[in-house]
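This document opens with one chain alone, in structure tokens, the form predicted on its own.
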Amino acid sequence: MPRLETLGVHAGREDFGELGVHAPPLDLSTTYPVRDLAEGTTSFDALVGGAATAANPIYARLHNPTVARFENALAQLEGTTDAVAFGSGMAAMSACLLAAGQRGRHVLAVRPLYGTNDHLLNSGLLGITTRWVEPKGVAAAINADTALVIIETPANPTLDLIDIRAVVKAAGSVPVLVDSTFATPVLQQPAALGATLVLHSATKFLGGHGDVIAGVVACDAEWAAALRQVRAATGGLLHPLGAYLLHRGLQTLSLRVLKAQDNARKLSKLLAGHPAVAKVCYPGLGTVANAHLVDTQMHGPGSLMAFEMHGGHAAASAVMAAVRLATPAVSLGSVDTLIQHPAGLTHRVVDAATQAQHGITPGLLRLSVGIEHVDDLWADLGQALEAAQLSAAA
């Protein structure tokens, strides 16, 4: 099996030969011609039912060969039969929990988790219930109706990291969801750790330079089956489009993650030298719950951290107006630096008391490290922290 950074290159293009092309066919079409009306209804039926693929694609929404080729080189990266792709994260998560309501109406979930998926499940828009836990109260909260586990690690935004294969065994029969966007298949697989689906953002690392939305779960072929029928049903489609991008974005995902990791390694440390910083959360300074999986199921501290401002809110919206080389914006993932404010933007519709319980607070902000030449991202935060304490002091 040829290694991750070899499959991000090659991975999804084992047709090309065939095709005699060397970049990516980037295939547009909403519908397909249909002169044999009997293989035409045949593969209708098939595809609706959610098979991968059909002697005849139909329409778009059904199947496209430019997003099919993405979803197989994502399957390859996390090492699972299939992958599903959708047009956003929240599509993806929506699906994952449509899926499993055929099996239940009652979830797990381990918080923090990205706030509009908090959002998402605690507003019942689904029809499911449910119940947030500690990872160690999995086991006991576990009823016949519970049809998913959720969690989220690395977790956003506190970077706190859940043992994967100790929730899997609490949960028993019961499928585990892990939302693995902040640490990419370069750093982590959860499906080997034995994970049912894993969850990607993919808007983030794997397309890499903030111009595609997009979300992915990669998981076996029964579950990829459900999940084409929820998003043929639904319509939560990937463009082809922005398949494409993912698929080239994919290239460059190992050398993209780990310069950024050695990046946020360094800046955490300079980070939580400064006066103005209170503390910071990066597993790489093992200031984060269960750090010791960065050396276990990690194969590394990735390039996301979380840090405290002496003076709250002030002070954080001081960091974020001065910065000029890092982008004051939420998403993460990118090629460029992004900063932002948790509890005022991605959480802010997770309420304040359950913000407070996971520590996310006025003065925390999240960086989200990029490529460019550490020593330039810490000149502009450095100048941001000093303009932060100079506005204090006013």
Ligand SMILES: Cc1ncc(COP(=O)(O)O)c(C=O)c1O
The other form holds:
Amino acid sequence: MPRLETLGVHAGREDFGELGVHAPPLDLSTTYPVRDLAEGTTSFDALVGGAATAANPIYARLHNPTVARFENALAQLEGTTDAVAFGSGMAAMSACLLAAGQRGRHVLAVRPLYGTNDHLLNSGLLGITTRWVEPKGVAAAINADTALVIIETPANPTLDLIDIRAVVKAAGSVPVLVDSTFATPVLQQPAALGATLVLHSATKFLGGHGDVIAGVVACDAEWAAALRQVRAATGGLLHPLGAYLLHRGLQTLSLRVLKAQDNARKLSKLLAGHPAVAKVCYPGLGTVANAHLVDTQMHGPGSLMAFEMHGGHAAASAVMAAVRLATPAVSLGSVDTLIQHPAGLTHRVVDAATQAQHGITPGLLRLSVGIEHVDDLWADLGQALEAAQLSAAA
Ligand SMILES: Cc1ncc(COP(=O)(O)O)c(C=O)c1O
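Can you switch from the form predicted on its own and show the form predicted in complex with this ligand instead?
Let's see the whole complex now, leading with the same chain.
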């Protein structure tokens, strides 16, 4: 079996020799000619029913070969048979909830989650009721209507880790969805630990350049069929150009993730030693819940961290205003460094009490470290921290 670095470069390109190409064909068709109606009808039925391919793709909401190439490549990286791509991470999560809704209307979820996932689950918008539990409370909270257990590890924004194997065991026959956006398949492969659904906001590391919004779920053939049915019926599609860019992004995923992680390891220590910083939450420093899991279920601590400023909201906003090389913006996993304020932005939709309970404080900043030279990053962060200290003293 090829290693992950090799798969990243070659997966989804197996037929290039036969095609005589060196880059994937990009198929932008919205519709496909049906010259043989019997074949067209059979293909239509198969695709609407969730088949991965058919003799005729019929219509781009049912199938697109460029999207299928990316899905195939991502499934290989996650070690699953299938993957299904969507127009955003939220479309992917919605499709999982709709597909799970055929089994039951009750979901268990562990906080913290990305703010909009928390909001979607709490809102009841999709007719699902959510019970929030601690990982150790999963087994006791399952009832006959429980369709899914949802966890995110490392969690956004606190970087807390959750033991995937333990949650899978506690969930028994109930499928477990792991949002693995922060880890990527380079650092964690939840399916091998028993997860049924592995979700990514592909907008982040998989694309890696801040120019594609997308989501993807790696899973088995049965779940993939259900997710494709939902996608065909509700239309949360990934555009083929996005899929093309994501597929290309996979070729450098490993390099990007490892280089950013090297930078993050160094920056986490520098930040922790700075007098303007009260604490740094980074799995590599052992300062997050279940940090030991970095060595057992992950291959490294990654390149995301959160740090708490002395001086609360005012100090955090002063840092956001002062950075020059890092971009003060939401999102993460890009080649460039991004810094943002969870309480004011990504987790603003989470109610204040829940924010406080999970350490999403007014002084907390989340840093997504990029692949720039670490000395340049520290020069920028250092001057921004000093600017925050000076504005507090003024
Ligand atoms: C961990 C995590 N999951 C899901 C999402 C949602 O993905 P998208 O923004 O692509 O819809 C995000 C977005 O920030 C995220 O950070």
